[in-house]
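Take a look at this single chain, the form predicted on its own, given in structure tokens.
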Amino acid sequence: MAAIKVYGSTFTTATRRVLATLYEKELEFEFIPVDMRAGEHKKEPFLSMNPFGLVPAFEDGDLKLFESRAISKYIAYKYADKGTQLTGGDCKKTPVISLWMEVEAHQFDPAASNLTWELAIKPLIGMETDSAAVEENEARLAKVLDVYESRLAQSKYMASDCFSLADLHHLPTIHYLIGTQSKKLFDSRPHVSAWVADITARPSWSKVLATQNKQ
């Protein structure tokens, strides 16, 4: 049995974020599906692992964690000697990676997650898309991507010329959005578009999508 266990749903962006990190680190783990349609994430025993009733939950031996970004940071630092170096590894790069991780969480994700909900998830579950919410959040995301375009003109990836958690954290929502009308926001910015093509082509991400297909 693997010491690392991930409890979640491969359709959720947060679960995918953790899986991508594990695949980048080439770590063995056990994935335990949580049936969200049946409400398993809102009941015990899952609530004992994440009291907020949100996926994923994570175990590494005796350690239990929730919140996907905290989990990915733990994996990257605990297993720094494995797979891809995701945290920079020197005193200058690490703070810059942390900075762009904060940008993803607080600037990019609010608008991107709202658009994912409206344009990708709602149609899947038979709900009607709120066009006003789409318009508002596309405008918000466009402003963030203008900053990204300028940043990515200076470096190949968000924090440096090396792939890091600052890039990986974007992958789940970007994957959903490039399958919707919001793809135009990425395509219209050349450096952003090249970055998206690069990070979505990583073998780790292909493995995440293959995991989903098995569910």
Given for the second form:
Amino acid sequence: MAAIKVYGSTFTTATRRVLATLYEKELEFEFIPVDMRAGEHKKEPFLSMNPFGLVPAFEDGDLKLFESRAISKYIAYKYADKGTQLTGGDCKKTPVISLWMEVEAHQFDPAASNLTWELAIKPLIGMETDSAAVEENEARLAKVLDVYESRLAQSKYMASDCFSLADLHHLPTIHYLIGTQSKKLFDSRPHVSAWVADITARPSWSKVLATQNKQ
Amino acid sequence: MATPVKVYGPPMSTAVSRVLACLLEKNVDFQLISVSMSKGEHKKPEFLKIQPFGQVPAFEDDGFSLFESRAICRYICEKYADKGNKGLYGTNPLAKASIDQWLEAEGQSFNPPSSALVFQLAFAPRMKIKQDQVVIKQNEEKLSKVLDIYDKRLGETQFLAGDEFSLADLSHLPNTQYIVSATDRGKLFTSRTNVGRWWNEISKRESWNKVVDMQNKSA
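Coords for the form predicted in complex with its partner chain, given the form predicted on its own:
Everything in the complex follows now, all chains and molecules, and the chain you saw is the first one.
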């Protein structure tokens, strides 16, 4: 029985963020699906693992954690010597990785998550897309991607020339968005476009997409 | 003697005050450089070089520049680990993981509704911007749900990440200060037993009192 356990839903961006990290680090883990349709995440025993009622929740032996970005950081540091170096490695730049992780969380994710909801999720569950919300959030995301375009003209990845958590954290939401009309925002910016192509081609990402909610 | 680090931005800004609180907890000398937001200084090319999103704060330590207040705080704690409050970002990986967890909770769950309320209730009136009652109601409801979770947690531990004051608690100081002292919604915090107790404790810290002083002097 693996010491590492992930409780979540493989369709959610946050669960995928943690899975991507585990695959990059080549770690053994057990995935335990949480039935969100049945509201399992809003009841005990899940609430004892994440009082906010959000997926994923995580265990490594006795350690219990929630918040995907805290979980990924924990994994990256604890298992620094395994798999891909996600916290700087030869490129170092740890504070810069930290900076772009915050940018992903506070600048990119709010607009990108709203668009994912409107354009990728709502159609799947028979809800109507709010075109005003799409317009507003595409405008917000465009401004963020302008900054990204300048940044990625200076280095191959967000923090340096090495792939890091700062890039990985973007994968789940980018994956959804490039399957929608918002793809144009990425395609029209050459450095951003090249970066998207690079990070989505990583073998770990293919493994995440192949991981299904299984009982 | 080391050059003091530089913080760019007004102490009134919640994000700037987050960094100031951290510097004061760590006893790290700093120079506060004013950025006139009313004159649009934060949107000018010279400022955009150090903060491309045109927001405050920006930060410099001996030629190395950084932005995003929580990234700056983590940097300060790592670089000056032996100064001031040594346990602020944890002294072992397990403590650090718990602090990171609650820092993310602050950033993802607490910050959006509390920031909306700070803007609507504390800043909009002074900027002569019309308040949006729908936004206020929605965010009050969201924040209430978050504070119910906090109240349960703070019945189990002294502070959010454990039994020591940490960066996770510190990160909550700026928005809560405004809501409690500059709006009539302070009871969101003070009427919840454990949250009220926690707010009392963290807001009495010397480092925070100095920040509030700086805010009052610059008003």
